[in-house]
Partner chain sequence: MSEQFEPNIVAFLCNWCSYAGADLAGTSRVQYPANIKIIRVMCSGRVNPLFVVNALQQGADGVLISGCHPGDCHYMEGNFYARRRLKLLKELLEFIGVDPRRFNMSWVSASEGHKWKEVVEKAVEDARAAGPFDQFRRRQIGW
Amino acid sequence: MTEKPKLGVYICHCGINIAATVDVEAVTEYAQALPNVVIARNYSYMCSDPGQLLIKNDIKEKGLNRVVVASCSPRMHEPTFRKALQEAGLNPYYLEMANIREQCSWVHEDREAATAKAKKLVAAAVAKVRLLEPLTSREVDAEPAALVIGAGIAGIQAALDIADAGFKVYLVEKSPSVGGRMAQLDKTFPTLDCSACILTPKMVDAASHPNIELLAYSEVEEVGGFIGNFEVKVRKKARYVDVSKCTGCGDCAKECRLAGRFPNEFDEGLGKRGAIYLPFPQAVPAKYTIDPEKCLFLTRGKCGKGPKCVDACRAGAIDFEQKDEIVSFKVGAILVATGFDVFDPVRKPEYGYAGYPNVITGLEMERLVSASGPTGGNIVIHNGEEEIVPKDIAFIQCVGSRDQSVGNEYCSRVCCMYTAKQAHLVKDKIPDARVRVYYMDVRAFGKGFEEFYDRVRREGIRYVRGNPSEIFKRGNKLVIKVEDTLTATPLEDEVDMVVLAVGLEPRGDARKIIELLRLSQSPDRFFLEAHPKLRPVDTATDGVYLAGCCQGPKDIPDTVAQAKGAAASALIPLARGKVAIDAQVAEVNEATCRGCGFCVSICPYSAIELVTVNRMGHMVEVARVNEALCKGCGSCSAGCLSNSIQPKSFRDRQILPQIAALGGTR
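Structure of this chain only, please, in the form predicted together with the partner chain.
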């Protein structure tokens, strides 16, 4: 640090991009006279090989220890010139760039003014570069394991890919079984292959993969650390069933005093379950769970003369003494695949969902048409009076999507196609049914989608362009009030059943994940990716990746594609075994820090903590930066009253001389 600065200043012509407006010779002459400048040169293209060679040779021959390049934006070529310095044996952070192209020659016409400004910018760079410090970007070991949150199709796919690549995966699922939303679906558009048939094998694979530790009925409680070294705590909720003993035979459920008393979540409430239950027949793990909020024994301490499940279970798996368990482990990467909620149409009261049993959601329709569903795949519905097989069926699209009145401006991307699919299934199962679809626009953009939409229409399903304003009951029929906007005709359509094509929404518990992982939300409230185009699976938190509908609505193929992409991204730190830590991080002068903790409050990355140190016999608190978490934004620094915390390369002592140089004589 005490070595006298020996500067080289290189002014780029950028062909004529700079030289046409800035007198590069004059700037060179000016730079040569600045303090500590050993050599100032100009050259047609500094970024070219010969241009870089000029710098490298001067570093070697003239013993330069600092370099200023006056050329384009540092956002463009800073890495280029840093590399050049490094190749010449100089610390790459001994570089400062003066942006005399984007912020000078390209935006000013007056040659004199542009030249004068270029001189100032060079002077400021010279002033700063003299005080720059050598930095080394460090690497730390990455834990060769990943956490996948959510075991829907996205989470399962990502977990399988990472596990297949040879890394340990902790797959955490909140509900008792993996499978997620896809498991609830009947057939999938546009191919009409059975959802369960393609998903179930993957569920089994995920559970049995030697590299995957499945933590079902578990929730992530705490995430600390940083890319490569996350420390995770997961709460394994008590099932009150010893999974090592449970054979999944189901004898317990049959005997449960409350059997068939509660709506089954998996069937969207259309089916019923007891207090001890398996969410659905293909559940993985195929282990029963006691609902602690329902079970008589758990809520009241007493269940008849004794819990019948205990007697029924020949394996002796029922264990009311079971407690939640906290599991801790370390991972190098975290993949978020927490999925979505469907829009609750109670928020569109005009559709009468809350009042009419024959107004149902698309997801409920999935369970209704599913062979494994509560009706065994038969479409029967209660119209308030009696159970019927509906003959007049209407679908309403865009419920809770593209609708500012409910705060969802976005398109949910799947409703057009699942409606078409369900309309087709209705026609399939009730060939004489009259089926109408009320729509705003039909978006059939995916592979095979438009073809499927055409097919459905050929099957006699009528598409009416119009957004229904009201649904009310007349007799045992539902009346849809709507205007056919293509013919400008007001219509009243009497039907037996209405299916609302509800959209996809961020999960109600997304906030918890945001806080755990320091994620951001986009305006649609889905998790925000690092860049909408170029980093669609990364987040602002390094080492945390997104897959599936938690990032935005998408269909199964897109979800799987994104899951595979996210898995590939998450594999980068795992496969390398190392993660690089930014060198331009904040540093605390512990001797002057007063331990007020302002920086701790300010830091958006929780990268600063107060630690107790011994200052001449007194135990005092001072701030300390976790370099792996710090992003070098410097907000802490401007909020520090004793200026004790400083971002490297942007320290006060490096910026104030820049200010002096730019102020200077007018």
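Let's compare: the form predicted together with the partner chain is above, so bring in the form predicted alone.
All you get below is the one chain by itself.
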């Protein structure tokens, strides 16, 4: 016999977030008169310990078997109140929340209307909670290993933290070497520490750590399974160099017939490399790679009388028979640290980047000022006839950031400070240079940033508030047209070199990661975290975490901090050895399922499959839910042609009375 519902309804003031717009006392009085409601209370902060204690005591003393909490979004505190029910001995899924903050008080100014709406929301919650059924979550074992995708500073730091905790880490990097964007930098702001000096030891540690398996020049091909039990396939791309034999001596690159023929990606195209190359001197692993799209032997089948690199390699490491290799393994958690792309200033044609070689990006300037760069750290430009040292240099900030015209309304956070750093480095290398910075606003938000910005201005760097409208050539000079918005003065500034402070953008190949891991994107197109305040490194896919600039623009300290946070979150299921599976999942009535497969194709989490069962002596196909993968989103239920699949706690018989209550009168 079904137990008679005995409900407790609890209305939260949320300080004044709710109480300022909703008459909480009136809603409480209204709730008390609803069917099966034994007690209705209100409290300033229901999520606080005293608020939860009210619920626990009433469950024990008044025999409550259902609870409604009218407060903020369930996304915020549903786990809090479920835990309170469980501690009082009640099934945690006998809870229903009415969102009277985000959906009511925050979107209304009329107190009477907001109060009436809050009453309806409470009535709807009461109508549903009476029909809820007890659910039980379960646990599954977790594989004690992690996958880290991307080996920039974020991926390296996260991998080291997890490995130091004693767990296996598979560190996958798309490029031939780890290091990411940070490896391209010369100095770091505001301390002017050598970027390579900070990064290189960590690169070496990651490659030599006994718990880290480094898979450089590799890409994740498939990810299946669920939190605690992800099944991963990684493609190790053929280097055509046996890394176990290669000593990194470089003899092969020197003898390559195409040495110095192709733009070096690491130097942003300012330097050259051959068909066989090492990305940069401190590369890890320090192993050469043959570019299959550039090598004559691989593209045409012959290279002169024979590949000179083969003869030059005394270790016998060149192997043109090498093939891509698929590596499979299981992990309990996945960290995404895929980084960012820099904005392509070709999309801002008014700045002349595509036409004028002396208009460069901030990242190209990093390679120019770097001692390991193509010019050995010397800042030089071509005036059409010879290389000269520029004496008039202008920096333009917010190129590709805070700009609706290119679809990037966000601030990239690093541009103001890397511009100040580069302006300082220019004055250090060319003391008599005249340097100016054109800016919209200066954002020096971090520790020591404002002090560094002040220091740079004291060094004679001139800051002009204005957004340049055009750059054109006049003789051997570049002319910047701009308005000084502080004095409302139009200016034409003749300079030798322009540096565009390009912003940070989501990677162009982000879609592949989204499809592999079922991630979401925020409006700025970076990967979306589960909650911006409470779960900043988690994603909607349990067991998948975000670190670094793939989640949004940030500087190196914030990137490292988030990487450590993501590693700590990933360590929770690994250390526990088990993960809890939510009970609010879809359920199939196999007796009525037609086996049409619509739900299989609709499910965004690949949680449903067709299986063959014996139905009254006939073998038929029916849908079956993998509860570990299911998120209870209800997409399958909406698409089911026979009404055979529904999410638990959101069945038609529970939702329809809720809808009816919303349509009632005050």
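Each form is matched to the other, and the largest set of C-alpha atoms that superpose within 1.5 Å is called the rigid core. If you're wondering where the values come from, they're calculated on a predicted model, not measured in any experiment. Numbering follows the first chain given and starts at 1.
J.: Does the distance between the two CA positions of residue 93 reach 2 Å or more between these two forms, the core being superposed?
T.: Superposed on the core, residue 93 moves its C-alpha 2 Å or more between these two forms.
J.: With both forms fitted on the core, give yes or no for whether the Cα of residue 103 moves by 2 angstroms or more between these two forms.
T.: Moves: yes, 2 Å or greater.
J.: At a 2 Å cut-off on C-alpha positions, does residue 81 qualify as shifted between these two forms after fitting the rigid core?
T.: It does shift by 2 Å or more.
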